[in-house]
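Given next, in structure tokens, is a single chain: the form predicted on its own.
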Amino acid sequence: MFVKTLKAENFRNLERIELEPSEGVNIIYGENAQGKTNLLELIWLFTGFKSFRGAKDSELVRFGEDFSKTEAEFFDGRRVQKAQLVIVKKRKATLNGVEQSSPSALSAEFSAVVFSPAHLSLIKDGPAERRKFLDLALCQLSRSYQSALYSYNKILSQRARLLKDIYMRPSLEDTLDVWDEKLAEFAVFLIDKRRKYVEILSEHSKAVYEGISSGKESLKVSYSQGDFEINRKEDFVKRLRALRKEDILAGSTSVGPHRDDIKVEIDGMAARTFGSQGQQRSAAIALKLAEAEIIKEISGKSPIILLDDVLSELDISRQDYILRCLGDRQTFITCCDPYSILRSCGGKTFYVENGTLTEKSRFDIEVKPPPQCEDREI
């Protein structure tokens, strides 16, 4: 799939933009804090999910303005569609002129994979970031997973409130049985979907990582449930009851998908603990590129790739391999210096300054010095 046209009004610092991107690589360059990442964020929102930067909807509206409106005309592999997002306090989505019940409805039509320096948390940080990665990837592929995840989290919250009440009123403990049954039903569904996804993810990310490292290292990804592996509803209910006293004391549920993790290992060693910064970066990129391949494999759609200031941190051989991995997918790459990327690919180039986008020809870039950009450690 690919975006044919993109329009935005009052989005972040982008006052008003209109562009027709290339179906291949699009290089977005300029100095820091000019709006490069804002453009990727804008495109990402058409997946129906929240900002990958963690921003609230109200924070996406240009300062001093009352609303923001963005439009994307895109080809989904079968037909051309048109999506619109209007933000006042919250986002409202329209697809082909029909208002959607929620922005998340767009996820069935528009697919993208984003990688930014913040995504190194996939490797460096705790299990919560890896669970978030899993859930977001699966929600793009399955509406039933979206629904089950929402139900599970809702029941989990209700069970936590009940656990706190039981601590003060022990007579309420018998009511936990009902909640445990409901929680178990959704838990085993989520675990099964996650485990199957991680098996596929491991295969694809292993291949990508070996390419990035020129075959010198091997990546392994596996799903982890800690000391107890749970596959059936009955097993989950049994485990909840065995831990009930501890849960009442803690006021929270100590077992379930909300506690699980993904193990990421390089040559048999935990990447989080023993991986170098370069290895951790390469592993994170491998996971995201594998995610894109899985979306294509399962849905039949090649997702749009959004790379935020990532390639500049890699050596030339790794840059070249990643660009080759992108294949014929539409890609948006932000950078401070476009020279190294232009060496390996064509496409279109856009210069960003004070929230304004200007398309540049290859000749314009080659005869002008690159903009000054602060070094970034990721």
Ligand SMILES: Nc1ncnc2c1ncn2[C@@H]1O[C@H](COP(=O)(O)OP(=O)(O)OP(=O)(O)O)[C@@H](O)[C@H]1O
Contents of the next structure:
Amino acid sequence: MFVKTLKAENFRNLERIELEPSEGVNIIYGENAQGKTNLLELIWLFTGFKSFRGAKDSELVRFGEDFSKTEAEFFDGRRVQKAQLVIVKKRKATLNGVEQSSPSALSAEFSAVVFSPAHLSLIKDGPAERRKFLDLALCQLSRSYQSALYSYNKILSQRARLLKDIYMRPSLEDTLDVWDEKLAEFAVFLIDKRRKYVEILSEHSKAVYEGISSGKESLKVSYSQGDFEINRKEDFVKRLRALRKEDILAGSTSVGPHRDDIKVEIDGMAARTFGSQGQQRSAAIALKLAEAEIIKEISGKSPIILLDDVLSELDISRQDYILRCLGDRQTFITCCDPYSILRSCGGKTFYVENGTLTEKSRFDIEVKPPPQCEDREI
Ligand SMILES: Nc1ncnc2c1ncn2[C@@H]1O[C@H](COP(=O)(O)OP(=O)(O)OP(=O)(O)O)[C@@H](O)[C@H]1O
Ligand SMILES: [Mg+2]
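Same protein, different condition: the form predicted on its own was shown, now please give the form predicted together with the ligand.
First the chain shown before, then all remaining chains and molecules of the complex.
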């Protein structure tokens, strides 16, 4: 899929923009704090999800203004659709002129994958970040996962409350059995979906990483449940029983999908602990590009790729592979210096200055002068 036209009014520092992006690679360049990431954030919001920067809706409206209005015309693989987002305090979405009950309704029509420097936490941080990645990816693909996750989290917090009550009044312990059964039902559903997803993710990310590292390193990704692997409801209930005393003392549930992780290894070693900066960045990008590949496989729609300042810190061969890999997908890449990217891709180039976008032809962009050569006497 691709965005045909994009308009925005009073979105962050983008006072008024209108652009017709390329169906291929779009380079958004400019100095720091000019509005490059704001533009990616704007495109991302048409997925119906919240800002990838964790911003509240009201923070997206340009300072001093009452509302922001944005519009995207996009081709979803079959037809052209039009989505609008109006933000006053909250986002309100309209699709083809019909107001939607929630912006999340857009997720069925518009899909994108975003990589920003904050996504390095996918490799560098603890398991919570990787669970968030898994949950977000699966929620984009499956409504049943979305509702099972909601139910699981609700039961989990009810169980935690009950565990604390039992600590004060041990006679309540019998009531826990019903909750354990319910929790187990959703837990095994989530684990099964996650495991299948990680299997496919592993295949795709391995292939991408091999390309990024020119075949020199290998990436392995696997779902990890710690010491006990649980696949069946009965086993999950048994495990909860075995840990019940500890759970009552802690006032929380110590096993389940909310404690699981994705193991990411480069050449057999934990990427989090032993990976170099470039390796960690490459692994995070490989996971994100694999995510895009899976969305395409399952939904038949190639998601829009948003890459916020990803190429810095990577050597030329890694950069080249990623740019080649993007192939025929619509991509938006932000950077401060466009020269290195222009080397290997076509598409369109936009210069951002103080919230204003100007399309530049390749020839407009001043060619960097060659390094000064010293005159040598022969
Ligand atoms: N609600 C808002 N109204 C007006 N301006 C805003 C709003 N929110 C953020 N900004 C401004 O937008 C500017 C540009 O932000 P953005 O993150 O897009 O910069 P950038 O071009 O990606 O810079 P960098 O290269 O440093 O990442 C910031 O200076 C910020 O103060
Ligand atoms: Mg930025």
